[in-house]
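Take a look at this one chain, the form predicted alone, written out in structure tokens.
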Amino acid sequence: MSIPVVAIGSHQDDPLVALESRSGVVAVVRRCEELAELIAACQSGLARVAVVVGATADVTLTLADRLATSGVGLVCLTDDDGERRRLEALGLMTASESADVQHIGAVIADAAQAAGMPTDNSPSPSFSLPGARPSVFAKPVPGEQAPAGDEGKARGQVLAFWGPIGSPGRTTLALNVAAEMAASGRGVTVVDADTYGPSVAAHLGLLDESAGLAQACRLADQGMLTAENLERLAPAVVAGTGELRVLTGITRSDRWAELRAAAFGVVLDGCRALSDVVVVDAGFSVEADEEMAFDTVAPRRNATTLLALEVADRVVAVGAADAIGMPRLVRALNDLERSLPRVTPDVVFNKVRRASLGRFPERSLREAWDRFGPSRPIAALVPFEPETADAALFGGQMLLESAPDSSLRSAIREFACPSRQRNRRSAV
């Protein structure tokens, strides 16, 4: 039985003509003039494989992911060796336009078979989102060669900070936890993945106009992300006795569409290869409401947040310790459970103070949480010290630099590096 194929590119004397007429392996059901037409044809169920002949410059990881979401494989035919290397770095199947017809037919058959099979044995994500294929996250940074004997080297863990709308202090906690980890001797990369209000650069006093994460996603989408340019896009920032690599967020809210899901997954995996810990400052929303506004697969503003939470080794849910912040966190955790049921975050309450909770704020907060909150314990309580936090923000510093002896810094340090671990290191 012939494999239904949609094609784009040269169709005069191209290998598909010979393949269709001589072997009957494929049946070209449509010739497309542009990629939008190709995507629409694939999403309509016309074909099992899409073939791009010659003009492969516009083929990206996002395109391959869109087709894979529809159960369609992608094959690129080009005589340009450099272009084939780029496409293969994206994990795509390629062949030369001048290759033997039987070889091209075999590649197309392999693509059809792969499109109908799981990519690996990893558990599939618990939400329906283009770009969430496990193979994307397992992919090494294109162009990076592992040293001999280093194949089993442990990769960095992902620590994602998330919380409801209302500025509960996600970024402040994320950056100061990252700084404490860096001061303890760990390699740390901070990723600003908030598509609504990115603020990592401002907290660090960086005059950023480059949007490092957007640039890294663009390179990953083209199959051109290497360890070297990832290091360049995530420069080191001194934080006390340690250093943080920082991948800054988008510079304008309308640039969120540059953070495509599949490319963001590759960037995260590259950061894991670069550091011991990847701290992600995620956005607040876990909704996938964009799918209600489009009949076809479209960019999703919350994709970076959903992917970061899905692949994180640890998720920290940050809430404000007051009469508004606690109900918001309870509702947000319910939304998170519906979207990502496998994610079990650690709950941290920020801005704990007597003025909002009474004479014994910590006890009152725990009693209220036990009564009204989800069946999940509070992992940490962080006191409210606005003057200390404001001074650090004004100076573009971390608390370990501006207020090393403050109660605020002590609570964050205890959460980032528990006493038991600090004592073990000091005893070595």
Ligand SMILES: Nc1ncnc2c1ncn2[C@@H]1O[C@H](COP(=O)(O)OP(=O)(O)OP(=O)(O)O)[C@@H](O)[C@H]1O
Given for the second form:
Amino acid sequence: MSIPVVAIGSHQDDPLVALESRSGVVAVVRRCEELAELIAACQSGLARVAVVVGATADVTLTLADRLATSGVGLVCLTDDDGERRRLEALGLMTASESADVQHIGAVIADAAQAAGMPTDNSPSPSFSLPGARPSVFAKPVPGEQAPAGDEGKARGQVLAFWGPIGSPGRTTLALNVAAEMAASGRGVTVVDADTYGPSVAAHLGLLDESAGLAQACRLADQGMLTAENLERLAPAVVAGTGELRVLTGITRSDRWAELRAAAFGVVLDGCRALSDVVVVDAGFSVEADEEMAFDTVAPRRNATTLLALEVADRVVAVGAADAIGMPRLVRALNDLERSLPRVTPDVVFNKVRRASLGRFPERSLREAWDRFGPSRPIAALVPFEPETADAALFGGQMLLESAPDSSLRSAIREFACPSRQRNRRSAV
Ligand SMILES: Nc1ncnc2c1ncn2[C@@H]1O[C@H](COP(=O)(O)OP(=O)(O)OP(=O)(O)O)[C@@H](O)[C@H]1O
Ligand SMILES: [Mg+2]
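Structure of the form predicted in complex with the named molecule, given the form predicted alone:
Up next: the whole complex, starting with the chain shown before.
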């Protein structure tokens, strides 16, 4: 049976004509004028494979994922070697326009088969991640050699901070944990992936208009992200005795659609190559209902949060320690379990205070959590210290700089770099 194909960028004598008429391997069901038409045709279930002939400049990772979501493979035919390298770096199937038609037929057959196959990222019940792709970042990008001896380099760990709505202190904890780790000698990159209220730049006192993460995602989408331009987009910021690389978030929350999940995955991969630890401020929402409510290929606002939590080596769920924050955290953890059942976060309560928990706030909190919370231990309790937190925010500083002796800093430091580890290191 021939493979139904939609094509764009054709000319009279392109290889598809010969393939269709001579071998019958493919049946060209539609020739499209624009990418939007191609996408619509793929969504309608008309084709198994989309073929872009010649004009491949607009082909991105996002396009490939949109088609993959509709179960359609993508093949790009181009005689431009630079373009072919770019597309292959994105993990896409390519062939030369002037290649033997049998070879092109075989590539299209492979794409059709791959499109029908499940990916390594077996989808969780209510959220499906973009298809698994080879790490494009690890490959040399067009015109570039892989750095010698870089092949076996250890990849950084991803540590994601997440928690329910209500500003429980995700960004405060993410940044201060990152600063403590950097001060202890680790290379740390912070990524602001909050698509609702990005605030890493503000916490650090940066007058940032560059939206480093959006720029990195754009380059990743086009297969143009290199170690050099990622380093440029994530400049180092001094934090006490250490330095943090910072990939700032979108400058206006209505620009969330610039953070496409597939490209974001590549950026995270790049950050892993850059640092020992990648700290992600992941925002709050893990609702995947939009997949049911809208078109499945529409950009999804929560996809970056879901992706960060899915790929993270460790997820920290931050809740506010009061009568509103605790039930919210319980509900958020239930939502998380439904969306990403394999993720088991560490629970941290922030803003622990007597006024809302009584004379023995820590004991009351632990008892309440044991009774009402999911059976997951509390990994840390962080005290409420408004003056200390305000002063740090006002000065755009980390607590290790603005209030090194505060109990707020001590609690965060103990969580980031436990004293038994610190003591062991200083004894060496
Ligand atoms: N332990 C604390 N004690 C007192 N104030 C705190 C503490 N932790 C955070 N804050 C303050 O609470 C406010 C919100 O903190 P933060 O921005 O970290 O929350 P968030 O969960 O990231 O919120 P958002 O929903 O905006 O992302 C800030 O003013 C911060 O200084
Ligand atoms: Mg925040």
